[in-house]
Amino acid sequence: MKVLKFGGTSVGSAKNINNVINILEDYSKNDSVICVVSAVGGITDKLLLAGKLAQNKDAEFLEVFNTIKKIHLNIVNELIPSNNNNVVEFVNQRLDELKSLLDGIFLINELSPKTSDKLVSFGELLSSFIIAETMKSRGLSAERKNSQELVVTNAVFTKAEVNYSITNKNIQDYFSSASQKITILPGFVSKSINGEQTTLGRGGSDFTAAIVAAALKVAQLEIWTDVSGMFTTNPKLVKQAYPINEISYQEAMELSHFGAKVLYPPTVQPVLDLEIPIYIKNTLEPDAAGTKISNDAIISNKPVKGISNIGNIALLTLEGSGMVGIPGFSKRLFETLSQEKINIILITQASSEHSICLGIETKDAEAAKEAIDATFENEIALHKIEPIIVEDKLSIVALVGDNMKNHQGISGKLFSALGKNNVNVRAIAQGASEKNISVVISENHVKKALNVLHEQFFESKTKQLNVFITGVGNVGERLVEQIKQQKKFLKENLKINLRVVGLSNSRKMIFDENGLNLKSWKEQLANGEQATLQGFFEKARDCNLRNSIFVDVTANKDVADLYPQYLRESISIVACNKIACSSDYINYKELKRLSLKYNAPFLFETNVGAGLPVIDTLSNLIASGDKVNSIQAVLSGSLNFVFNNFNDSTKFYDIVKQAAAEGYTEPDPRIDLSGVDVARKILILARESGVEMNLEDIENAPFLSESGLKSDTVDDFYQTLIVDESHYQSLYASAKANNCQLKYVAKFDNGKASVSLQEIPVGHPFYNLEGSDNIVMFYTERYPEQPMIIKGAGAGADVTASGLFADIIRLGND
């Protein structure tokens, strides 16, 4: 014989109760089969509506007993398209003396806990019904038994206590002489010894089953709901969380209790007292495994065995000198808790007897406050302790395992994840049994804070990454690009999962929290969403996504303003705009501040060099350390391209044009051309070697004519370059007669920096740099004589992309 229990979602329609007796029938061919089973999907609810609407004297209540009769009705209508007219008969009847029911609750205004009994219990007696009848029309050996006549309960209405000496016979002999191979019961309802119709409260329906199964002895408890066993984690929140296989009672129980629906502990007490093991099964996948739940689960060599929570928590925290040492305080509080029925769920204390917290449900929270307010009336007017302190909007978030007592490090890695990802934790509990490590969070995080945890302790160690990106320009096209053809490689090889999750340009934004088609992408963001800078960091912001990097690929000033906001919400920033680094003293150590406050890097590695290891370089120098003497470099591979191209057969003004064109300046090269993104650039390497410097104390010698650095806009300034052809012809002409080569320098030293076009002599090392190549001479106390020396590409969109792209993927390999 086996105990089977249905819940609302399995007979929540025609189409899944046809699936509940696919499964009977398949069963019943080698064993009689019990059936417990629940109301149909949401129709508890909408009795428990009705009885309310009816109480409060709202007419409305017509409409919601329309409603569930109109589900009963059409689902009869299904399930026996014909020959059904004594069913609906009896359907009708039994609606019948609910509308009678609730006519009575509206005329007297009164719905008593004996009364929303005899209310809810509609529910499971229409469904039990409606099944058996359903099963003996197609010819199946099956029986209705109603569970009032077997489970017999104290008078305590809405969570009556079962008589289980009386109960179990009444199961014993019933089933003794049963003789139909399927019996159907409805969960939930019982009757007192007194025959008044009486429910076993929440999760009455698997405790109908766990009754049965342990008065009958029974080999194994199945409970079929919606899903496919007990996951790893909330599987709607986690998409990478799976079934587990087998799993213990405790497990079970401290994973339920935080909010894993498929199964309510104390209903299953009577099955875990006799060790029948439970089966969690999926009425519309059965052939899934499914969990197994007994003492006898083989133990994981994962420690923590799944990840719960419980939202809509309040905390309160009862603080004050006046309770140190002092005893009785933690009693009245929770007497003063227990007289106003008020379930705790969590409850942490400090060693120093401070304070105590509490988590309660948010719904109780009010009059919790008003009671304990009211308790400790005196105690609070001697300023002895203060006014309970309410918070809520909050949850809890658990991590459960039998075996992680026997791991060093769980709450390391639990606080660390959470950390990284600023979820802020504002409670700890901690049993002895180490079984379960709670924590209470800002409820906007439990999505991230989940992933996190499920990442670190489920996932085999592929770290998401989520990124937006704004500005896909020419050099953000070739990120996106390079990410699109790298990402199998990244998950294979580096375990970074890299997801491109917002895209921006000046006009259009599109967003997708699973990833967005790379190979779409342009036609995607044409036919995006009105773009705002705001926007853009308000999306990023509200997707509240673990492991997010906002990357800027533009030279905008209003862009970089916003790190700051960033930073704040521990998004990670990667960028190659040189404005925030370079902008006042101030403001770029207070991004430094942010960045290590809120755990949130930021990375500008191409703020220098483009694609070269520059800051990168001198990081380390500092950090194992070196200190930096001097510095001197060619910073701007748009000037090397433009001087190395520019001769007496050429015209300046087409060198540059060329230069604008294959992506080597700024969209405004008279950024490049007057020094000041080279200024920029030494200014950055000067406050990384740790010297306090602003942009206008780094001295700039310009190269161009004047009417070019009075140039009011880009297209005037091309025309100066025409109109002043001389100028330039006798800076080459000058170099020329030296047997030099012009290149524009930055250089740093004893505290003082600058930048100015030179002519560089045979011999020198930047007298052979090629193209738009850049070569940066680090002379330090470790290399004194001969420099540190970096050379190569330093600029184009191809390789400023893959300097942005390595920055992510080092956030990938933190």
Second form
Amino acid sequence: MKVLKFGGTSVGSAKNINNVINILEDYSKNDSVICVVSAVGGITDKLLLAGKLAQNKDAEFLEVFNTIKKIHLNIVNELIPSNNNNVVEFVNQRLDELKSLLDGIFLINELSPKTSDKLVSFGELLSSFIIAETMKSRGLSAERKNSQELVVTNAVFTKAEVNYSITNKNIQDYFSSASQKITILPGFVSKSINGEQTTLGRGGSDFTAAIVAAALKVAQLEIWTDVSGMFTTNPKLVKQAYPINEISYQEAMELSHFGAKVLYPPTVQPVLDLEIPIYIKNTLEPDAAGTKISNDAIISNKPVKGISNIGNIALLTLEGSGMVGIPGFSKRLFETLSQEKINIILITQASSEHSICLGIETKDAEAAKEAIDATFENEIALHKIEPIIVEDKLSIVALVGDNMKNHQGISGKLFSALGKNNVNVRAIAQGASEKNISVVISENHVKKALNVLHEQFFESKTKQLNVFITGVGNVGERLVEQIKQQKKFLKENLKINLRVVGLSNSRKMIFDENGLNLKSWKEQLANGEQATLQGFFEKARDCNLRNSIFVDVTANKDVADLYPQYLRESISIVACNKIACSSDYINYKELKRLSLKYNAPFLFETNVGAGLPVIDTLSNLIASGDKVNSIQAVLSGSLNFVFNNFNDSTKFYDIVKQAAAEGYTEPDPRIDLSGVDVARKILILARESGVEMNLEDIENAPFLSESGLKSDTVDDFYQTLIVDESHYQSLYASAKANNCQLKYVAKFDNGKASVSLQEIPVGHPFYNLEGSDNIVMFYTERYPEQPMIIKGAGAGADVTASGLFADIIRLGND
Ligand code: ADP
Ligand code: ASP
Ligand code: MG
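I have the form predicted alone already, so could you send the form predicted in complex with aspartic acid (ASP)?
Up next: the whole complex, starting with the chain shown before.
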């Protein structure tokens, strides 16, 4: 004989009930089966809602009642399309009783726990009847037995305790003479010794099934639900969660106690001593292996078996010097809560005995505070202890595994993974048996915390990076294309799962928490929502995904101004926008401080030399204890392009226009030609070398004509290039006469920096610099005479995009 339990979703529609019937028919070919059923999915909640509305004198309860009625009658009509008068009549009678009960609640304005149990019992009583009748109508040997006649409890309504001696005897007596192949039992419902209707607590149908399985000492208990087993963590919150094949009773109990709703916590207890294995199976996917819960679960190498979470937690903190060394203090505290029937989920006490923290359900918080403050009234009045502090909107996340005690460093990994992602831990508890480590965190961090921990303990091999890109012009577009192309490679070779979650240009923005499909990003973006910088930030913050990275591919000050907000949310920043790092020194320093404080790297390799590893190299030199003496560099790909192509047979205007068209200049070419762009770059290198400096401190001898420097608009500026052609030709002529090349050079020496156009003689390392190449020479204590030289293409969309990409991957290897 086997006991199978089918939950709310499994019996949530006519289609699913047909699945259940098929499974039962199959099983009953070889053996007799007992089937415990829940109420039709969602009905218990609706019954309670109708009761609450009626209690509050809200006539809307009638609408909820009508929905309940419709759902049941529709299911009956679908399952038994003809000759169903008797069944419909019975269902209608029960519904009439339900209606009278609700009318009564409405009338007297009261819903006691006792009435509540009567009310919710309708759910299981109806579903079990309909299912049994359907089976009979199909010629199966099926009977329904009301479990209220079998399961006897005390009179603690809404969560009654079972009287096993009477219950076991009832069950054994009934089944010793039952001749049907299939018995349908309503789960969850029971009666007190005095015959009042009671229930076993929300989710209690699992428990009914376990009670029956234990009373009859059957070979196995099967819990059929809407997921394929007990998962490594809640599959609704973590996509990567997967079913656990085998798990011990203890582990299953811990996981369910800490919120793995798939199994009602008391379920294990009746079958534990008898060693009846529990299988968790999926009604919607009957062939999936599911989970076996038993004592033979092999202790696996994995220390953590699963991670679970419970919401609606309040933390009570009792503090005060008067607590130290007073015997009986905890006893009084716990007795107070026990008298109020308040369940304590978690306890921690500081070793100083100075404070004690309790995790309880939020709904009990007010009553708990009142009762505890009353108990310790005297001590509070004498200032020996403080009035109790209550914090709510919290959740508990628990790591569970029998084998955790044999592994060191699990809590360390737990805290560092949470810390890195800015999840603040409010309290910690670790069972002495070390089967469980629980932390209390804010409830809006739960999804992120579960994902972070799941990645840490179950998928440590891949790291997920969640990228939000602003600015998809020339460079941004290349970056998205490079990510699309390399996604598979990164996953397979670097174990990095790189997902673009948000994309924005100045007009539109799009998001997908599961990662955008990059095949059609342009179309999606064209149809996106209206973009705002603040809106983009808020969305990135609210997604609250681990390892979030904001990528700034603009040259916009307003975007740079938002960096502090991102960093404070522990969202890392990768920027090719130079504005932040070349802004006021105080601002630059503040960004560095926030980055450290919130554990969110701020990378800007592409600020200097596009994709060339200039800043990374410099940081490595500094980090390893070297000191920069001087830097000499050609840092403007655009100016290099201009002066490499400009001569006495070309026009300065044409060359600048060409540089702009090929994407070598900033959108406003004056930023390059005035030397400001180069000044910003040498400023950043000076700062990264450890020097406090501002843009005004950099000597800038401009080469532009007077009118070029004064022009108001980009168009005006271009006009001056035509008018002042002779000015530029004279610069060229002088260099040619001296057998030199014109290069725009940045210098940092002795704490001072300058930028200027220079005539570079033959033989100098800058002389042969081609195209848009950059060169940086670092003279340091370790490289005093022969400098460390970095040279290569220093402008262009592709190389800049790959520099950004390299920064993103750097975060993946963190
Ligand atoms: P039923 O109605 O069949 O009793 P429940 O809703 O009570 O089903 O329990 C199944 C649900 O439990 C799943 O749909 C899932 O959302 C939730 N759940 C939470 N944690 C876990 C976990 N670790 N493994 C599987 N399911 C879980
Ligand atoms: N129907 C009850 C509930 O929703 C019992 C159960 O489904 O296990 O809590
Ligand atoms: Mg359940």
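Positions refer to the first chain, counted from 1. Under this definition, the rigid core comprises the largest set of C-alpha atoms superposing within 1.5 Å between the forms. Since this is a predicted model, take the numbers as computed values, not measurements.
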*After the core is overlaid between these two forms, has the C-alpha of residue 60 moved by 2 angstroms or more?*
yes
